[in-house]
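Here's a solo chain for you in structure tokens, the form predicted alone.
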Amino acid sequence: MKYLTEYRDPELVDKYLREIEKATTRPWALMEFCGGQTHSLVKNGLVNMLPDKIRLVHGPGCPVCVTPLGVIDQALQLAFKKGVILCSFGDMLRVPGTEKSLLQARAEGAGVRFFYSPMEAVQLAKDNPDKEVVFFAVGFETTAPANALSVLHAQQYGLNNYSLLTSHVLVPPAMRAILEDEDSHIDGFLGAGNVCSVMGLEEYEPIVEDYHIPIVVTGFEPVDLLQGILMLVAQLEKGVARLENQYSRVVPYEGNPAARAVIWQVFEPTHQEWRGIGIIPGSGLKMRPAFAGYDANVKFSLAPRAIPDSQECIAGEVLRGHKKPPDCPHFGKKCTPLNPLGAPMVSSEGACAAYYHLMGEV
């Protein structure tokens, strides 16, 4: 309880609330790059506490949104094929491919299931040695050690039958993206407290240094975000550009070196597409040849397919930072959680979605 009170207390977010009125003198613009931000900063009504002249801008940190087209058509084709199980999380499911999303597919008697874990996948495969269980990867570096762990493990337990469809993105090189996108104009960035509770700080560093960019890593709670925007606001006001640590609580500058480690024994870096947004040199992760065994598009002999997105939705423009979920003209009318016409109107992180129940509950 006492970690609920202290980063939900009203008394201290009204307190940093006045000082980042206090420090502010200019306009300001921060990206904070994780789903999970945008989900709390909008809930928590923070987008319209803070003062007129922070705007908050978010980004692409929804793996679940930009996974892209092409993949999600991959995973249907797979789950429509005889004696394969299609698995992933929740939100995936939801997500609309070219002509259905994998939750239509199920409706339709595809093999398709939603777990919380690869591990459940791998049991599976395990009890059900006839079928081939494919599990469907997404996310960025904070599910990657799950992932990969769950192809040693089938690799422990000797069975054949197991394998990942990959689509993981990586946060550094869609930051470096962003800050040379013409019409982007960032001025500080909110790093994402649970990847780097995973990958450390080191590779931000970099970052900071070439774009002369101040990046703060924050928590989730609403006191995490407040305090975080205080110290870009800071920065930002003397002048200067430092990689920042308002989550140590939780992160340490090393990360979770064990968890890498498992990273990199199974996926090596690779181009990547992101749904909206396009190919990001480095922004990826695939299997390494070692495991071909366990990659579903060696198995199968899955061929990659760029596949635009449909022209009613501006999901590109939000995910870029360019334009807010209610600049739709489909937002909320043709466009809703459950009838979405893009990927961040299905995700509980996505930009769109979290927009459309704060208005519903206003």
Given for the second form:
Amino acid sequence: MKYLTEYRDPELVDKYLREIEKATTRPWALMEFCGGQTHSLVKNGLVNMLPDKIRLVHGPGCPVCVTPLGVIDQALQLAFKKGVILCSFGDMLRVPGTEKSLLQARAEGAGVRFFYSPMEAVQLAKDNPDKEVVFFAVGFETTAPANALSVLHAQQYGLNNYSLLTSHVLVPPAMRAILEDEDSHIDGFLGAGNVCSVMGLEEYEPIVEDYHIPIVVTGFEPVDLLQGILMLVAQLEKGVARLENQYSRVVPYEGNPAARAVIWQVFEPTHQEWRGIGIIPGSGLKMRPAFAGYDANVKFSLAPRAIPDSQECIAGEVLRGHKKPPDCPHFGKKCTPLNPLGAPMVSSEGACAAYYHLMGEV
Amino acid sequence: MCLAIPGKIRSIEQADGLIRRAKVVFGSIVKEAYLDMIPQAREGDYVLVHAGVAINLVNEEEALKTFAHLEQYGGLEDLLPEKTANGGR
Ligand code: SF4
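Having displayed the form predicted alone, please output the structure of the form predicted together with its partner chain.
Expanding to the full complex; the earlier chain stays at the top.
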């Protein structure tokens, strides 16, 4: 297993593993919410190094994976529209829509561009006043400031040919939905550090209280993740439930209020469909009516499209933490990163892709 | 796509009107990042950058540590232009 020798702090990793082992007397199911954390846990082999009593359940925290099929089809529809350039993050490239992906659409001549930042799409709109530029704005709270800011910049530049097709998701309502789900028995959450860098920690306090569940906001490195797990186990073994910040050296309790102000200036909460999971109340962001001119849904009169997911892919169960990717009959066979049946096989933050790449490295 | 990557502000320019944009150095890669969310940022500061926007300040030691980690584990692919060109992998 080549990854074991690659840690920068092998002793520290060992030390935490031993401490977790020592602290754990009962079985605990812990969910790391964020796909970046799943990726790190799987890639670094930590999933196999923890004591058997610790069951890691991978959360739905991959925005690419939970973007609904119907919205991807809307993006495809716009991409094939004359005079429209549909832009998004590179991760959205291969996500399968009902019939094709954006990558296939581009090969067929549709107007599709991929950018690192929505700001590049604003520039494209500025340079091409005769084109309609639509940014397919997916993401969690970490990405919402950039997407919102692109609209404010477009407004400052006086552009009327830039708009967002939004499919934004929020962590706290999804945590609540997971806790309400009778089939998932989660004892503690590792919270997503990057999300809290923007949102702060305050909004997690009521979840800890309402469900008496510990949440530890955690970073992405092996040592961070192990320390977060240890902090969760310590609380659980003592029977307490608190909000703790393992990542305080990066994430201030208050997050970034200026970034939140930009989010709430442009967006408001909405009921959001999560691919494979369904609608979670208040778990998404849509554009405020004041920004209707920058809302692709309004601009192009897009009809809502609820499209059922493929029967073959069990992504819903994987995203809810009921099953692990290798439990899927298509995993690594009919479904691979180059030929994904479902979205969790597409993004490197998707659980199925993370497990697939791990198998390649062992 | 959710990772925020720490980098050092090399220079700040007034892009258009009131919009401030920085050149941020990530190892050997230089990218532009908008500073609207951290108006207090100065040259030499370390910032967490996500999708072309600086989302928060971060101290130097932490920035260097996190960056080294991302570099080691392939967390920098979002920054690379080839990602767009060759379709993401
Ligand atoms: S392996 Fe493929 S088909 Fe199976 S759940 Fe994951 S994405 Fe869906």
